[in-house]
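For reference, the chain that follows is the form predicted alone, supplied as structure tokens.
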Amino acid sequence: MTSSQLLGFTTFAYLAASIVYIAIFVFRAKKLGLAASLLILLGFLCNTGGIALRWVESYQMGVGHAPMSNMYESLVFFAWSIAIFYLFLEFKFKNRLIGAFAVPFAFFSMALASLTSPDIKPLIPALQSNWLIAHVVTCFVGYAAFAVAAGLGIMYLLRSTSVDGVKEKNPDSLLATLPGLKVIDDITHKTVVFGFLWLSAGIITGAVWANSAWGTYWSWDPKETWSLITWFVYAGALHARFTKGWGGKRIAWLAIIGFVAVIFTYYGVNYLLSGLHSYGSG
């Protein structure tokens, strides 16, 4: 079996997991909980195996490097990061309804990866650095946390429509089965903090790498600029929460807006704006 075949199976595992998690929410089918958890775990294990196998294949081709150098590989790693972060949340908070809003992001990442070239190619000179793994891992762990935070933000906004003040409008409604607003808000906040710390580390490792590759820590390249914009969105959200007590819908919307900035930083910049990071679209 090749890495492409195993990662193709990963895509279907994440799709199946997404469907089952959504079914648990929509049909209140708690009995499907174990099946959903097993599917996302299976997808994660296949995802892990696919990344490891692709790494081995690159060495067999004589161009050995970590599988994090192009759009295909980064999308695969993005899906892996989302899956492991969600599994952690499910284990910690014992709530599978979060999966209906988080796991689909892992599937969409793999689906996008399937639309790009899976060819293994030699690294360009700028990527031939020990900082490659450190930079990619820190950035994408942060991105994964932000993806889940956006899902939680959507969950909060939906849940808020079923609550009038602190009282349920309809205790028997579908949305009433979601966790309470305070619980969702708290998890969203912790997830954003976690992602912000990793994004900060990603920007720092990227700056150090840029200095070794291009002789400058910061060049206002489009991706660097948008990374900073994204950082300020989340920094602003956290600052407002700590100093102004912001929470609820405001933080939920900022989690969603922040993830839009993440997507443009990661995906949009590569295709719409040319710069030093344009190789990421290859």
The other form holds:
Amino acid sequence: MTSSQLLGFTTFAYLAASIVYIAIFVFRAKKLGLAASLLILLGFLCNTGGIALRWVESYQMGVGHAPMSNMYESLVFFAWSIAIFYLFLEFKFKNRLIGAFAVPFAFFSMALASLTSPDIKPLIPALQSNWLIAHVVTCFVGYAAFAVAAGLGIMYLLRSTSVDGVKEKNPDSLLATLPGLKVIDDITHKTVVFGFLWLSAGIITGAVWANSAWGTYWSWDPKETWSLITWFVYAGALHARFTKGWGGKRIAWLAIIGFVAVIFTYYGVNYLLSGLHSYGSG
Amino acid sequence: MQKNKNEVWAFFSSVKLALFTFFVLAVTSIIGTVIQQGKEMQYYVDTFGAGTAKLFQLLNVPDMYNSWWFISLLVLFSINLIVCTIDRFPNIWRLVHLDNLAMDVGRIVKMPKRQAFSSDLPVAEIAQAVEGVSSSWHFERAEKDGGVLFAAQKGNWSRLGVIAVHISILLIFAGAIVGSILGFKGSVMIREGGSVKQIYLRDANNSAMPLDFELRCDRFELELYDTGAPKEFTSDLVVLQDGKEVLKKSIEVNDPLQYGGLTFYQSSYQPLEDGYAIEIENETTKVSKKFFVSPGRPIKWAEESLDFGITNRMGPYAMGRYRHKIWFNDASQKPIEFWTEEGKMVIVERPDTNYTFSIRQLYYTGLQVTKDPGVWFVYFGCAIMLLGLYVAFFLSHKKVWIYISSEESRSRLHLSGTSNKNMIGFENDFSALTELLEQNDSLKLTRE
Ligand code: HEM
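Show the same protein again, this time as the form predicted in complex with the partner chain rather than the form predicted alone.
The complete assembly is shown below, putting the previous chain first.
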């Protein structure tokens, strides 16, 4: 078994899990709940195994390094983070309907990864740092939370169309099976808060790494700047909530806008702008 | 504080202003990621036209993150943060130190989170027993309104988390300012075997700045992967103070040298046009010596009566390496010529003894030099920020009260509590305490 096979299998497991989670929601097929959970768990285990195996393989090739150094590896790790974060949410809130809005992100990430080159490349000197690992891990845990928060934001906006003030328009409608608006709003907020802490840590570890490699902790390169923009968006969302009592649709939209900024930071900057970061070559 | 509460103060302490600044900073920051920074004016004229380029120059767009208006935004942001913190601090401090026993009993017994019990025991006895209950809450006691009030709290300091986060941002800014005033950035190239006493600042005219020590590079090594991609750059550096070696260190890309407040980072390298290091060892006596050689120049190793030199070269071959033709003569006066490859050892057989001979390209090592006395403020600020965020987000200020009084013929015990956030977590704490009291035999409580 190679890591590529294992990760290929992961992609299918996440696809299958996404389909089943969506089916649970769309066809009210509660009975499929266990199957969905097992599929995502299976995907997660394969994902974990794939990352571990890839790590081992890189050592066997004599260019050993943690598998977090290029676009492919970061997408694989992104999917892993989304999966574990979602599993945690499902365990904590005992609700599988969130899966329909969160698990597809894990699949998309793996699908995108399969479009980039999976070759294990040796690390250039600047990337040979433990701070890099800390940087990637913290950023992607944050990004995963923001992905799920965006999914929850979409869920909230859909759900809100079925409610008139506080009254259900039609208690039998499909959307009425989703958790109540207050519950979604609360989980979205908690998820954003969690992501914000990790994004902050991600920016900080990135700065420390840059300082140890180049002697500058902040150089306003496009990737850094975009991560700061993302940080401002979420800081704005949090303050609007804490002090102005914003909630509901506005926070749902901000969760979505924030995630668009995340995607741009992560993906857009590499392909549309130029800078120091090395992921673009993937 | 009253006189401060004028409109200006209100403006600078408002969160509305903070939201506005977040928004404006986020949006304007995009500009510098889309328009290339730090190019010559001509570039902007060619790309955007003369009129737009003029406007760019006016707004300092080519260096927008240091422009007057962007810095002003950051200043506004800082003032907002400072004023807001000063404005809110007294209230937060008050909440941290609030005397919970002074709270009105009428309010305590009506808290949204509450549980009432009744008991046949007299009030004093229940109060006695409550003091004996061991829980993670440390209760304080007061006689109040004819009954007995107990109060306890956890995490009151967590209210300061927000302040820590806000101050951490100011610390980071302070560090950046200290760095930009007292620090500098520069660079220097040192030839292998050579040394420098000055560096060149990264300013408009690359002015030279003398060092108060000498920095020598004994060796630079470029390691490549099989693919030809760089694996590691290493420079063996030596710090000399009045000609004496005071510090030696091999630096790599992620591992700089620090001395005298300066940090030297491995950043680049450049092969010398015509500089090679030749190492020769007498295989019999094991005496060896290293020479810095230019092609076409004869070299003498007097002790060994050797003459040699590079007479020709071919290449470059794989990984930019050359082959060199060497002219070699010893005391026997029977000169020979042979080809050698960079990085490979050659054995030169001579009548008296054999020599091992190797040749290597010499490099300049490129060092980035920085002095940044502010970086520790920045790191300290970062640590405080993470700590503060954790406290602000995940810890909460929880309070519980127990009020025991006699009502009609029986005693009643009211348990109530609040938390400033994480109500779900608090509810667990609260029910644990409820059960603890209920199951305590010496209290003899019945839930109402
Ligand atoms: C990017 C910079 C900033 C960050 C990272 C930040 C972070 C935070 C955090 C984490 C909280 C948490 C509150 C809680 O959990 O209760 C908070 C609250 C708050 N922030 Fe900021 N903040 C920033 C800038 C500002 C600025 C410029 C202001 C200026 C007015 C401000 C005003 C407030 C206020 C008033 C609160 C509510 C405090 C409370 O609940 O008592 N913040 N901030």
